[in-house]
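The chain below stands alone, shown as structure tokens; this is the form predicted on its own.
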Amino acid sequence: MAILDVDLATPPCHAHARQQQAHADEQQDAGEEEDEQLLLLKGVRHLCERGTITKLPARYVLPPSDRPSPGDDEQPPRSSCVSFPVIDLARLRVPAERAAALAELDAACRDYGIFQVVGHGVDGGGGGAMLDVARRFFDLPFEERARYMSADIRAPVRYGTSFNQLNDGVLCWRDFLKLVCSDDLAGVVPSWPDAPTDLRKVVSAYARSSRRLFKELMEASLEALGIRSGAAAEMLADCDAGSQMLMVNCFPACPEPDLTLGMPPHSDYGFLTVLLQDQVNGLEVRHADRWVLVDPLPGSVVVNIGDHFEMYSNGRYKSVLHRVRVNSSRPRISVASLHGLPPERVIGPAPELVDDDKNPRMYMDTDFATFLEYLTSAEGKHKSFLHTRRLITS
């Protein structure tokens, strides 16, 4: 009764303006909702160019149990982390050693899912230009940048931050550059940034080095499970005609490296992903049930297996969960080569890995189509489209 008494003892014209104001401030309160939800669309490396950031944006913030803190019990020390498989390309091409280094190739892909390779040429053997010139295109001013934004997945060249922009319910801290590829670079590279003046003939060169050192471990990899000539011959035509794209990754200096990661838990679509990353510590795969640090060998690429070649493999090589962490004091630049078949072409389990009785079929068939519809349709992460096309969970 004595709020009913206030409202009426206000002269009307006061609860006019006060009404207005309120209506006012709404307004501009839902107005720097919006402008901070297009700043955070615009990318990591813009959010830091604007000032010097000492909080991490809400929207960055992990829920608990999902952060990767100092105290997980989980996360390794240095001195612990698991050595991963180095495989060197030399003794494969050595053919007194050629059985035994395809032997080591195999162990690595059933029982990692992830090696690193040396010995492979790529980008020069270290991976010094690529890296540079990525670094240079981060560095250039956003409006250069934001020219090839996108919140296209599908788009060939796309400028973009987080991992999926438009489902993710939390950003991640990183920019990226996406680039399909194709077997004739020639038809692509005009669409590609023409800032640095050297990227196209630099990225170029890259895409082809990578694809050669995709073909060269397919090749021994189909030798290693046990894949007879005709069939080897007809899964090496179809990576010559293959898909690849590349990601170009930046992943900025973060304020609050223990609330946020750089890219969440996922494991790549394709066959193989090759990923020249500089000396800055951040990959992490799942392994024994751990998160375990990758720590870059110099000279290596780190080479992982894709959910498709779990599935043609039937199980017997592991596509492998994978993360990114940051860091607060350094940026960290990497480049993913992701290499796969057609996108027409139907995936399914080799026939000569699968019998009735030891060795049942685990996976159904898929292609590209159904990927994307998923991919459209769901947080990506955790492993779960590869999940979705399993037939024997146990």
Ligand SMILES: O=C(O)CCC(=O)C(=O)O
Second form
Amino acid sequence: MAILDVDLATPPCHAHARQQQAHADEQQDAGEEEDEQLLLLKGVRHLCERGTITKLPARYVLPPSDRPSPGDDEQPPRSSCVSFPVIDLARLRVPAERAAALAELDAACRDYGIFQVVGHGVDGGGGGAMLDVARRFFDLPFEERARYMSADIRAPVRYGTSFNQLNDGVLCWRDFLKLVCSDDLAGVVPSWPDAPTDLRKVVSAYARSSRRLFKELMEASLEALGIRSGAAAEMLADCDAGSQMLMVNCFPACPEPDLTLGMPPHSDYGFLTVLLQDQVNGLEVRHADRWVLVDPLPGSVVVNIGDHFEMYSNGRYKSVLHRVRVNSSRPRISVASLHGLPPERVIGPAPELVDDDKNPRMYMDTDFATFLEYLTSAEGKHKSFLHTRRLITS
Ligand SMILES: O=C(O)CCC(=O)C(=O)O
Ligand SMILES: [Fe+2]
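Switching conditions: you have the form predicted on its own, so give me the form predicted in complex with this ligand.
Now the complete complex, all chains and molecules, led by this one.
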């Protein structure tokens, strides 16, 4: 049965040969069902571009227990905002203020797993331009975007939809362009979309400034964690050559936003994620056993702890569970830059942070290949990957 409100072609019925017709109808329904599923995999923007949708297609409807609590129609309710810690990079750079700023950073990573950064220079490195070019990319005709569609989660450039398209039972109201940025940016940029014409230039400038921010925050947090200088220097060299993935997300306006999510509850792979978003809020994090809307300060970028940092810090820093809700009137663009160590690097707790008495080792070692393998057979929601790595489950 067609469950979309947009038109799907339906061949005419004939009055005679009822039984044959019933059979044909069944086949047709099955065909329509298949067409519809194929259509949904072309993404939410494509779906919306085909005609006005007034009802959420069933594939996007979450079971009641997973739905966001009803928000006001335009934006999630402001009452659920918490002001997340603000880290001022300028203070980290002033020797007399560094110790106090490091203590604040350490507390933010432990208590929230997410913070806002000001004085970061990312805007100067092209945050506004990045959001603008992202919006223009999603505005391109579908055929242009579809050139980068791939079901292969390993593809370095990939246009896709939902969260983990391979395994999602319920689809998410989100399309994305994934761009893997290796340390040799010049080597990968030619494989990125060539439209809009300024995309490669703008995105590579943004990717570089986000990587600089990642390194500066890593340097500060390694100091805050008390990592020996030799080991810290090795980690920072790995950050220079580290993995970086840009997820350029588009969340179109949604006809029934309280029934679905733009992204399901998940934590990010890697050490730190630098998140840029436009004027439209939607990110919620799990804090003190409830979902809290992130309402960032103008000009700030949001940074969150990923699974690798939780493992490396032996649980001292928490990778934050987060999700994205959508709304009925305003499309939203966000750009998440996920940073980690080189893909071949094995991640495990830092020796300085493990002792047999008070801080027993909480996680086993892991690597990127194990993660990819995990994703092909699991949805990857919640903190499920991290839990497969836990040695102590209490
Ligand atoms: O859009 C957002 O605010 C968050 C995006 C996100 O969590 C991700 O891309 O992993
Ligand atoms: Fe995320």
